[in-house]
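First, one chain by itself in structure tokens, the form predicted on its own.
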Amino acid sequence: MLRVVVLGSGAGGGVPQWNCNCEVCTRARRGDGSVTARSQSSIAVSADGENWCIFNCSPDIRQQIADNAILWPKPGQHRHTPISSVVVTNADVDHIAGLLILREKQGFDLYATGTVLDVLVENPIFNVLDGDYVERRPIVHDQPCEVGPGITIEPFLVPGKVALFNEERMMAEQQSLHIGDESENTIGLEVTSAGGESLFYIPGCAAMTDGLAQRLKGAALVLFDGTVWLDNEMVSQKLGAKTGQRMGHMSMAGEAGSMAAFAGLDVARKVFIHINNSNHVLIEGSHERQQANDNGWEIAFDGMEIEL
């Protein structure tokens, strides 16, 4: 069995974002029930209900742990955590900043590609994760790796980009950003239990390639990048200058969008996660929500639980 708990379903900044008065954030603050608040993207997975693997460690991890009793220290022990490991799919701030919270000399294993681990090495603030307690373990695409009791992951490359905070340095060094290239900067994961149940977790993806489509065909569950509804929505709402593609994310809608890309893949259960505050699919009763539901998609929310 695989048990999945969505700790955070929002994109960077969460919902409501601290400095945003867009329609989604305004509705969330108003508390009228049309928009549910969301913390930043992360899930917890367990095969035994006792040991949990965290996939992406958001800046909201402290509150996410507080909100989910499955992650509380076991009674009767001075120091304990059910978190046996953390797996990071890219070096975006909303996926690594929470590692600074998990710094209290507590043992767990940290898994990421060599490229992402190098980013952590280059930023010495992450040395607060005491190496005597936290083992940093590189993962290699297309090579299965056991990350916890009864849980194996197989990482694979997906189209993406480098983390935002590294873009300026790369351009200064006259390196191309190669947005949409498949590299160790962005990975997806197939997560499998000892019993054979499996799911796919892909919170960031810039395009659906033939190889990715073939990999996902017939899957039992896919949690997929739902950052934007339309590629230019942040620009049109005057929330930013970048399109979804420039940020390394597919749109949900449109001919090149994820709903169209998944239409023939026969995936049993499809869930959008990592959803930006600009995306009106977060509004209950919106035509965006209805269209997503009509296409067989669920919208992840904090606290959502799935069992396979």
The other form holds:
Number of protein chains: 2
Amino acid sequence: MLRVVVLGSGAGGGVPQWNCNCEVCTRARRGDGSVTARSQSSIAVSADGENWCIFNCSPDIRQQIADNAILWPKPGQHRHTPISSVVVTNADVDHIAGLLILREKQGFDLYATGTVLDVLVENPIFNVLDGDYVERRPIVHDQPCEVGPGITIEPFLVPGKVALFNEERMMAEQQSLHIGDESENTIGLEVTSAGGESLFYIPGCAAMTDGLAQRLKGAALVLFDGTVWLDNEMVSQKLGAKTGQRMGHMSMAGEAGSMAAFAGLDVARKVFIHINNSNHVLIEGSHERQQANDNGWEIAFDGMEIEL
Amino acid sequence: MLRVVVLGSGAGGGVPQWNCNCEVCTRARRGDGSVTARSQSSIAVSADGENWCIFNCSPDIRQQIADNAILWPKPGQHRHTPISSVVVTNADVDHIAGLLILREKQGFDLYATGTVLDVLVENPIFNVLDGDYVERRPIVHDQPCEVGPGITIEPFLVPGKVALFNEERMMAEQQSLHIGDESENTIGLEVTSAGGESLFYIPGCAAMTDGLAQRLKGAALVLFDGTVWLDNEMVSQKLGAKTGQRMGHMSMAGEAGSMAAFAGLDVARKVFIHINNSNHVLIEGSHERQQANDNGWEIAFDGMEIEL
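Provide the structure of the form predicted in complex with another copy of the chain, given the form predicted on its own shown above.
Below: every chain and molecule of the assembly, starting with the one above.
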């Protein structure tokens, strides 16, 4: 068995975003049911229903734990957590800031690439995670690794980019910013249970490569980067200057988009996750929602449960 | 006019705390009304009801903004916030981690002591706050400073300590950890409106000094460090090894406690804030709650509003 609970289905900033008056955020605040509020990007996975691995740790993790009883401490010990490990796929704020919440002398294992673990070292605030309790374990692409009872991950590199807050330093060091490179900055994961069920979790991906397409072919479940519908939607909605590509995310729609890229891959269940507030697929009844559904995609929501 | 809204009345970790089975957390999860859930430490203050200064920026700020319509962006602009400034009283995670949420190219002013601003520089993750939009402004103790329309603060040093995540480095640098020293690591604030109304905000304070007592005498409103009831309650409840003093907080009860210290100060309205999950004053009907009330103290809750 492999059980997945979506803790946060939104991208960085969530829905509504704190300072945003876009169509989606306005509807979410209005509370008319046409857009459901979404917290920031994280899923929980278990192979036994008792021990949970958290994939990405968003700043909303405190509320996400409070909202999901599966993650409450079991009675009988003064301190406890069913969270046995945390796996991080990149060093973006929405994926690492929640680690600052998981303090209080609680043991768990923290898995990330060496590159991402270096980012934590470069930011001493993450020393709130006491090294006597939290083991930081580097993972290496294409090397399977057990991350919890009955749960193995195989990390793989996907096209992405360095975290936003390190961009400026890279420029200062006269390095050019290679967006869309495959590097340890951004990984996808195949998550497999001891029983053999398996899913793919890829919340950030700048392009579909031949290698990635090959890997995903025939998969039972893929949770995939649903940040933007159109590459330039942030710009056209006057929400920001960046395209999806510039942020390291491929769009859903369009010839180079994920819906087209998945068309021949024979994936049994396809779920968009890490969905930005600018993306009108979040509006119930929108033509974007209809088109995604028509292409066989589900739109993740907070609390969504999937069992394999 | 000076309007205060308590965004988060809890201490670091909030109530319930993610991995805690203490009496207070258990009751909060049970939802029987005997303990109200509390998010992490922050207040909003306005002198005009339009522009708001946030004092301390907790990891829960996204939810706190969503829960308080006064902080929603005003319609008419693509991006907007009524938050004109953020003032930080120390570099603890519960007071600075929320800054990571206030990104998205939004202008506001960030006020803290040079010591606390240095902590942000030492952690490049805070570069998500784009310097083209967010002005970092050092404040100096005992020097009044305007931080928003009609709002002036006067910062003052209070007994405290360096942030937890910097303790280890201090030890490594062979410095001893001076808990209870007055330094730029921890400040209290007098907040005054153009109309002359004024309040004190002191969410962390390790001891009542003569100077502080003198300053607070006759105040209209003091929001004060309510972290622990008894200095050793974390230890006696087996929740941790640290005393209140070790964490830089004076207890409410006892001869050296805040209730005794305030007894002669003639403060018109006294409110405990930054209340830890270990503190039984959070339990409705508890003898701790009764005793605090009998001593003229109110217990802050999320959404509490006070107008001067």
